[in-house]
Amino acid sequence: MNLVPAMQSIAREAGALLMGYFRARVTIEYKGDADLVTVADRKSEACILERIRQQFPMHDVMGEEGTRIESGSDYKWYVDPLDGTTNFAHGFPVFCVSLAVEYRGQRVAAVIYDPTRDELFSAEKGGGAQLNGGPIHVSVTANLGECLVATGFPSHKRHKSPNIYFYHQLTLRTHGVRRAGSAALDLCNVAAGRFDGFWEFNLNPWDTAAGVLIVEEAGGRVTDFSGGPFQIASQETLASNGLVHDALIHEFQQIFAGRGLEELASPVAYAKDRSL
């Protein structure tokens, strides 16, 4: 079964409904401690279940914003209607619609649009990746010192996540690290070579499923921090270009074991300095 020609419709449908709320400056709303939500999160994810109710009847559906449809079936959907709500809310131009299908429990189609870009990402097992029609592969950057790469921090209870050490040793050891707020175009600009490398903790499977296989697609890597399989469920999520994947996997092994972390610096010394 082809499925990605629908997904991208589908997508595509969502992606234009979202930037006219985008245009309009919806209202936030919050559904935990900073979890935002806006109207237009619901409407997609409605809007995405009422095409996929109608093209495949027998699916089942796992979506953000609450959608479950557990039947049993062979087919099942992971849809993200709006990755980066909190870049939406605040009018940050960086978000993406993201739908992924299993089939028997292995991931077989993707598809992540980013409407503001008008850039539609897919994949199909076996088949490779693509941008608007074009293939993509990821980067051929070898040398981790050389790397750019991206992460991600929980929306809430960012105070108990210990990825700003992670951050800090990366960020000394690559040509830079980067955090736009979008774990679906992170996962899309590993595949598509802009980024050769990507981690994040404790993400959703509809947040990695469509990403994961497009990197995967495209040539890429990727793997829980011990370089084990990823895992839909995965607390952990670490892709690359598949060249710097064992650097990465070791400087996580080194940051996890408390090996050579570097000092984080001083406020306090810098306003000494300033003031002088």
Ligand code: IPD
Given for the second form:
Amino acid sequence: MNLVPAMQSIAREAGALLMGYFRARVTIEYKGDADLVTVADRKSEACILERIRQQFPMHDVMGEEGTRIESGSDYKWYVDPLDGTTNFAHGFPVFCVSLAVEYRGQRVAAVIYDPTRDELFSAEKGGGAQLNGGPIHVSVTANLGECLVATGFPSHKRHKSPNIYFYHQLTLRTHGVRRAGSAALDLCNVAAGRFDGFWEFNLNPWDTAAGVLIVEEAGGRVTDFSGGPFQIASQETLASNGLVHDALIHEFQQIFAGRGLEELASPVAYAKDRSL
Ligand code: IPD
Ligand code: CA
Ligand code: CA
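What's the form predicted in complex with the named molecule like, now that we've got the form predicted alone?
Starting with the chain above, the whole complex follows.
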């Protein structure tokens, strides 16, 4: 069953709905101390769920805003109705709708729609990855020092995240690290060859399910931080063009072991002598 056309039209409808709220600006609500949610997240999920129920009434669904339909179906949807809520709530135009479908536990179809740029990324297992209907491929950069990479930081349990050390080390070893605020779009940007790599701790299944398939179908590689297979419930997502994957894993091993860490510059020392 080719689900991609139906997923595309659902994602476009939800994306148009998001744009309406984005232009009107929305009130910020909180799920945790810095974990934001808006009416747009909920309305988008409701719209997506209604369309799935109309067209695929037997399918299971897991959505970030609370949808849990678990009937033991062979098909399971992962829905992030608005990835990049913090950006959205502040009027920063980097967000998307992310939809993935698993068949018997295998990711088979994915669609991610960025309504601000009208960019629709899609992939079907074994069929390659597309952007607005044209094929996309990961980059050919083979040297970590020439890479542009991306990461994200969690919005809850932020005090426990060690990612600032990874951010620092990778900033010193690449062309730079971007933190744009939408994990799903970060993965699409790896697939499209705009980023050479992406990593994040503690993402949820709805953040990664679609983007991982799109990266793999674009010729990239996705694993945990040790190079083991990526699992949907994994706390570690490392995606790359494949060519720099082992180099990234090596850097991660060094950082986890505390080896070769560049010291963070001291702001106190800087403040004493502003000419550093
Ligand atoms: C968040 C975004 C962000 C990532 C966070 C996610 P949300 O998803 O993908 O880039 O850093 O970890 O929770 O909450 O905007 O759907
Ligand atoms: Ca998300
Ligand atoms: Ca979300």
